[in-house]
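Next up: just one chain, as structure tokens, the form predicted on its own.
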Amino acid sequence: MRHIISVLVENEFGALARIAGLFSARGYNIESLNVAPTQDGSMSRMTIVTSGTDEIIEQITKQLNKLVDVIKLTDLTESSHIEREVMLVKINAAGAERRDEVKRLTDIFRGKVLDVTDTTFTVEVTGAAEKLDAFVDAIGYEGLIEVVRSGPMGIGRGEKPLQL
């Protein structure tokens, strides 16, 4: 089962790679990671995406709070949460047809234009995973340039922060 985890750590040289070292001596898989620093600067937050059973999971958040750098971790997954993606897209857009239709479902997406050229445009589309998905698909994959996504990134639901 895929796992999202967000991660309160020092904001310090090489708590990434401790953190990220740590599951590549246990052999665990991280599918998508995203670091960003907080409101407080001594702070950063982590999303670690990773997939396994309870017990593997359970394992490796053991092991994060055991790392020095580790101020405090949630398994979202555990609870209500909001989760969303990050992609943008280069597409094909050469001719006046292509390019209406390609503006057509960035707009059924609820997708931004943010570069223009001749024969290309670069698309923002923001969601779950499966929304990114179909958009894709919509597009159609003969159409595509160049996909960049950031992988999952979550936050609780209510009023409880993930915080000291």
Given for the second form:
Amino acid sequence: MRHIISVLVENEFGALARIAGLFSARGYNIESLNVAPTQDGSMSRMTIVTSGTDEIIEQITKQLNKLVDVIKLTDLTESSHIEREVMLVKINAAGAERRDEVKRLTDIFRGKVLDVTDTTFTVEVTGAAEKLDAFVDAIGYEGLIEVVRSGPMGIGRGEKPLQL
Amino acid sequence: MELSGGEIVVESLRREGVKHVFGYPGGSVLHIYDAFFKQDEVQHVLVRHEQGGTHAADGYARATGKPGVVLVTSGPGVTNTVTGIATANMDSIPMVVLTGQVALPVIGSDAFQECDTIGITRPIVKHNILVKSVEEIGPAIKKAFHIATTGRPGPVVVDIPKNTTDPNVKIPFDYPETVDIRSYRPAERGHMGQIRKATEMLTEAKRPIIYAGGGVVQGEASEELRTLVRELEYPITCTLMGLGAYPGDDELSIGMLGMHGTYEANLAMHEADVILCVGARFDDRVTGDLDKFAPYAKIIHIDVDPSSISKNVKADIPIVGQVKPVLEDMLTCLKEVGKNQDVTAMEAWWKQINQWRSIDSLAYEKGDQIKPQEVIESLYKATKGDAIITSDVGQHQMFAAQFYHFNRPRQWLNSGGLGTMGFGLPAAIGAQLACPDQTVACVTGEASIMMCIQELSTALQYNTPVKIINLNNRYMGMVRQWQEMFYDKRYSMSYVEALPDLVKMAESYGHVGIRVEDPSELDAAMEKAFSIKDRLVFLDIVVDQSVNVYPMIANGKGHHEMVLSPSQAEIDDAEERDLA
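Write the structure block of the form predicted together with its partner chain for the protein whose form predicted on its own appears above.
Full complex below, order starting with the chain above.
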């Protein structure tokens, strides 16, 4: 099963390598991982998308917690949460008909056209991972020139934050 | 007080109460070595290879519980420590390894003797720290000792670039009194509710067993364990790492469990209805095939490391906490709950265990040649069971574990997790330096001892009168045993054809060498070796090549499928095993 684990880590030399290394050393899946500093510059927030049986996910969270640089973590998928991913796509858009279609699809998916040339559109789409997959499908493989995805990040619903 | 970085390193060690540092100098640590030269409170022990240094520090730590300290230079100095660091990590041994690094401005430029120390050691340490200024050295060392010695102990590497130890840059220095790491809060006491539940389950058990590991030794909980076991009068089995946590010659002790554990220990594990695991981690060498492991048992697991719990075997009652306070609380609970044992069931259980015990699964036959088992028995006699024993890895290690009845913790020092050949001699040197008044012996084999043989030179320099008990069978015995059993006797590369004369070699290093070939001379040679108090004695004992370690649980088998030695197999009655 797919899990989204949010991790607060010390914003220190090597913290990212420790976490990435843990996944490869113990043979855990890692679908995506993103990281950036939080409002407190001494901490970074990392979102890891992984999959495995309940036992494996339990081990992943325990092993992550064991790392000295890890301050706190939560498995977002255990409760109500919001998930977002940003995708930037360069799309083949030559010819009036195609340009209209791409623009229309972008609107349907509440995307934004960020850049335009005679033959391409560069579009930003934000949403849950499935929505981005759906947009890619709608555009069609032939139309895609370049796809850049951030990997999902997530936050819990309600008042309670993941903090120190 | 104004100090340079090099002086700060030495002063920090002094403030941590460090008496011995095991190391080897080189370019990037010369400033630190200069600071060592100017003082005599912290003794530097010069090893002959950095691997030996880490094992010596490890042996020092295992014998005392204090962190072992290592100092090496960058590049090859670091890469040579990798085996020793991994060894300590697998067995949760507190160690602080200070490594020189090239100067900060040239890191990443493939400078002479540069390597990515933090990257290389990351998967084999509890933590590692790169120092980036002279101001960071003291706090980094403080942090390293704190992390290495608390929670589940382990090795910590502090990587110190050369320019941070520049003798011309002095800063006001105050060693931090305390350390607080917000992201590191190791568990202390266990959850009282869980402990109470566990105590109730334990007292209601009909076929209980206590299974204790290295955590009891590292956690200094041997006294509490003894009290609990004696209070309950339950059978106790220790893992390879836990030997000595409970006296090996006590009536309630049913010996080591696992691949080469006793018949009674393994069958009791298989038939148990409640297993209390104290500071052990259900290692594959202990459990055998997990699908067949302890099919009737409810499992209570006490461990300071939450990730050890339910990793291999699901715990019914997990208790996260330091073993010592958890056992204290359990003893308190036991007083409240009372010993509501089913007396009839307990009598039947002990009767069953004693029947298994009567098979005497460690029995062996003597002959014209010296048997490795009788060497350990002779060693036990000569040392009155009181020596610190280190070992290397292989058959000799198993024989030492089986036949030397360890009666106190920190008496048995071996590489259980990583299984590092070459560990024994340097570990013995470290243990002897830590415990100068005790007898230290290294049980080894001719293949293992060759892996760190250069440390014989260190032993002479520091006058550590270790006794080396070399079981010389000319084979890598355990490899040969597996090839005999599972590879149709194709002894691929397990025979050491060109061995040196080990007696002459010991002599050339300045030690005493004695060779023994005749069984009738064994005890006398052993007595003689231990009567030489002030010198290292290398006892090269030529033993029977064909001996295998029994009993044995083969790979992929369960505890109940263990095999006895061929001469005992006929006594074995498989039907009797299926009690439940």
